[in-house]
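Okay, so here's just one chain, in structure tokens, the form predicted on its own.
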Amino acid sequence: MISRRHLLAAGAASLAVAPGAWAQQNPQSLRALAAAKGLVFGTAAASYELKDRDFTALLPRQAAQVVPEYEMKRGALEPKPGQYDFSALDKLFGFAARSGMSLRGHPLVWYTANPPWLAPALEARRDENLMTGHIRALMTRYRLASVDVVNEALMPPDSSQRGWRPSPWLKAFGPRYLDIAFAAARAANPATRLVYNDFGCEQGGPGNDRFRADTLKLLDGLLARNVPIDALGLQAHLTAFSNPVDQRKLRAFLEEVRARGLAVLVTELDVDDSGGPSDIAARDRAVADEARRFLDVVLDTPATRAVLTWNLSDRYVDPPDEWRLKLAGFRYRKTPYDAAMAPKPLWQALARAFAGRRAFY
């Protein structure tokens, strides 16, 4: 019997085939390939991207689910207490719903991207409704398939400190803010899959080892307190030329998560290609290879239910704080499609990973 790993290895050599030609020979979409194996493939998108017709034609063909890149962050939604501006989020989610795509929420509670008024309000009155009211407002307005209830509550792997990441929520309520948030989300919509989302469990460095242990400790605490959590979100911000995925460590970690009865969602997959050669083809191969190594493990567990990329096209990747790289002539190639909406080797790696996944029944 040929394993999925052997199939992927056999297909790796053909990554040199022009991406467009490969796509023409294999016209199935990532959406269809994933769905055939019981997975949801989706992507982050932003409302401003909908102005581009080539993108709006591509998005629903390839992706079955959309998560907002920034429109659901509280700082963008609630500029004044209780005064919401849902216009950008309604535009994005409306397009997705009309296109037959499901909706994923990100994030309800985060240490950053909050409106300026929130921290002083929490300081003045430690009112749980400043959290739970916001959660109810979003969870009752949108029918979400899944949502990141709490995002990044732990100190990151590259920190010299461990434990809880400082936040207005931690300062106001202590670690029980997670319990409050998950309980409010479940009460607002029992049908939505509730997720704790973070980065740092994927790679193999010593900081990642510590982070995996801290993540399991966090999950064990939530489960012991009967907090209604359904899944762990792996952001999967990978790196092509440093700190690679350690497949053995990742596989053992995923088995620990599965043993706790939790689903796994890959929520923000991309591959940072900075630090690599100037040759684009070489960078693209490295990006695809690192994603394949990650997916080779993640898709081997039935706990994995979804894979979402952090955007579909490189056209929308470069954030303003990375302008120095842009001035130097560097453009990231993190996503499945290039800036001209042509599929890249990362698209091929995703397609082969989905096609090769075992069917779990």
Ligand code: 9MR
Contents of the next structure:
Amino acid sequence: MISRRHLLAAGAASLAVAPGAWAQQNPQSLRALAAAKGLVFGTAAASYELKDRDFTALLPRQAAQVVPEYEMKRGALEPKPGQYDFSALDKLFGFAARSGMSLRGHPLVWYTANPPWLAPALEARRDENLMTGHIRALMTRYRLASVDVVNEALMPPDSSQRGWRPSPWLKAFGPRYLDIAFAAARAANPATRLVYNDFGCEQGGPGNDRFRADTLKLLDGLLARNVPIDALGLQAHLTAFSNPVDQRKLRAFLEEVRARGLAVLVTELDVDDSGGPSDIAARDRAVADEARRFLDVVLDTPATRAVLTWNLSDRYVDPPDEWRLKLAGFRYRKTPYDAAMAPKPLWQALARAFAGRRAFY
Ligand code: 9MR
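Please move on to the form predicted in complex with this ligand, as the form predicted on its own is already shown.
Next comes the full complex, this chain leading.
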């Protein structure tokens, strides 16, 4: 097992590589194109993917940051109270740090993916340590560039209800669970960028209009109470064949976030291509076009500091939940690389969006 000291040291070493130097050596990587415009390009990855030599060769060449797809979720980390198993997370973060990538954490506090013992324990004891102890454990073990302190605290945009999303945290502490979580994260490691992460601000539908308003209300509440938050994470699970991004609405929203002094991170970008034609080239084009329409607006503000995709290659994208699509052998084409590890039009869209970004720095 990799030691904490090793992880911290490797993380520190990666910071010594100047982004400009990397860009000169690797002109054809998304990480270099992003770095040249003051952006971090990263991706979600999973520890089991590290068995794949194609993937381990590609990952650090293209991405400057990694976020665990599931290894940092509490259900995966703490199966029994206080008995942590960091092995999968250490493996992924260890690989990233040794390969010169920075580490992004996701999530510290979420309504789901928790171990079964947690909700009853919270209900019985209402003990803040059940949250803050976990936050401290992770934030002192890893040197994280940024972390999703709270993930998805609002009702999703397609819900008929608005407001706080039900969770064991909300039940135990009320909405101030966010305040407790951010304060504990800042106290545990003041160098990490603290993020509120959610989906629903990106697209143009009426549910998204409500969601943007609710998000600004949430952020205003935190800021008014001096809660230490640094950034808004836009998950950016876009859709190629329904509910497109409305560039005007998105631009106005990002201005509001920036006016509040917060940074913006694109944390989980992918483009759902279900519902499209069977012609793969047409689907890939639609995926790339929608990502580009989104990125053109999101990158046109200095508030945006990072873009991470939710997986780098279609080789590791889960099959759809929908049984009809599964029966038809449908495979998502959501990510920049296809299942054979060849770059797709989405790769080009990212590359062009990065290269075309105004130089804010
Ligand atoms: O892609 C992730 C999947 O493998 C996990 O089973 C699932 C539950 O932990 O979470 C998925 O990732 C989600 C992320 O953590 C939060 N935003 C939505 C993501 C995609 O569903």
